[in-house]
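One chain comes next, on its own, written as structure tokens: the form predicted alone.
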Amino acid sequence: MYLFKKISGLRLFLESYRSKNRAIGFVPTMGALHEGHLSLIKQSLDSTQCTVGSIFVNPTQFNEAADLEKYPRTPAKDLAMLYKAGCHAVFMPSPEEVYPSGLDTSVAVDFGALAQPMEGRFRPGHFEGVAQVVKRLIDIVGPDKLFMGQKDYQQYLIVRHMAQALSLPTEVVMSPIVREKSGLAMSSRNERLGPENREKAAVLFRILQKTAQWMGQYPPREVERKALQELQQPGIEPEYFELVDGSSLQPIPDFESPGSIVACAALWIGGVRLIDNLILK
């Protein structure tokens, strides 16, 4: 495995497996690995011939210089697990090496009501900052093939929008969730739980679970209110419960008519903010 800390250097590696026409996979990642990154590591070295794993904490996608700042970084620990893993190539670069001065990043593409409900209300300016990441990774990258997880479901979206709109040479993979054996969701912000909180943070996967129950039971919205009220319990803040169609991530108004249905939830505990969904249709 290399690792490579500067864009030319990275570029110069990866010519030699673009000049023979072998496919590149691209796992862009935050660092504070756990199992659901190394199973887009997986997935990309089961689909393609070079696969490249990015460790960049971006700074222009937190709200909160606070939450930027206690974001788990754990570099040695990151670069053994994707050595073990079989990764060709990481990228973990500065800054300054992803946003030079002088180069203008920000992505021209309106992603509409995608970037409104859920995340976009409780999160403003995360997605902007989302897109201009990939977007300017992508570009040093150049993969045929990004790989996203499936617990940001609506980063998936807006991401695979991006991508199509602006007619990128790259396909947007998405990966299922991966879970710890309490059921919660494979997420760096995790670490950041004590062992009480993060059991009782298991409790937002077996509501999820009991949403697909109720479908057959009561409209989206009495869903929705059930879901919110079953959270409502000591030490837990859940923000939103949402049913959405798959594709647009409106509000459905009833369970029949959608082709596809996502339940979509966030919550903080223990003062750590935690996502999760389930894909009920």
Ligand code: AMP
The other form holds:
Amino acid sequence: MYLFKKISGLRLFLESYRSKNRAIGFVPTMGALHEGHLSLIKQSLDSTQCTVGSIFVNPTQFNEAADLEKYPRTPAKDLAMLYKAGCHAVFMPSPEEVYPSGLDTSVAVDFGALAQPMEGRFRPGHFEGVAQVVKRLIDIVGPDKLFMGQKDYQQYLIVRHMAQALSLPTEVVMSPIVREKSGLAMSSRNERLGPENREKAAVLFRILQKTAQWMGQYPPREVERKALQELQQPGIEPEYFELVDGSSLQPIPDFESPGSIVACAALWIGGVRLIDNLILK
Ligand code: AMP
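Having seen the form predicted alone, could you give me the form predicted together with the named molecule?
Below is the entire complex, every chain and molecule, led by the chain shown above.
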């Protein structure tokens, strides 16, 4: 496995694959890796000839300075995990390498209603930062396939929309959520939960699963109300729980209309913000 901190070295390395028409897969991450990240690496290894992972805690997607500061950083462990997984190259740039002064990295794409609900509502500016870093990293790596987790479902739709709007030659592939034994979706932020809160946080997945049962019994808004009510527990502060159309992210009017349905939720527990979702249909 090769480690690159500079764009020039990475590009040279990738050229040897590209010149032989070998497909390049790319998995962008913010580090503090876990099995969820590794599942994306494995998916890339299975369907491309060269897998590049990146580790970059992107400052422009954090809407709170304290969250950026507290974000876990475990580079040595991350590199060992990527090496063991069989990743071909890791890109670990400095902020100056990604955002050199004088380079306009803003992304002129209208995300419309996709960026407004849920994460867009509670984390203003977050998706502008995500689109900016993903576009910049795609420009640097030039992958044939980009692997994104269903865990950040809205982010996946935003990136897919951007790739289509800008006619990027990169296929955006969604990978299923990897969970801890308790059902809690794996997340770098879980490291900041103590053992007690980690256990307690599993309630989110249990309630997501319950909505699958409530679907047949109650209308969508009532299911959302019941879910939020059940999440109101000591030490837990739910932010949203929404049943949305899986393509438009708009609230579903009923369960019978065509199209996919995704239950998406966010909550705070012990000072940590967690998100999760379940594809219901
Ligand atoms: P992050 O390092 O949190 O920016 O995540 C990097 C990528 O890993 C994103 O595409 C996430 O959606 C994905 N990811 C994060 N957690 C999981 C998980 N539990 N299962 C699958 N993919 C995940």
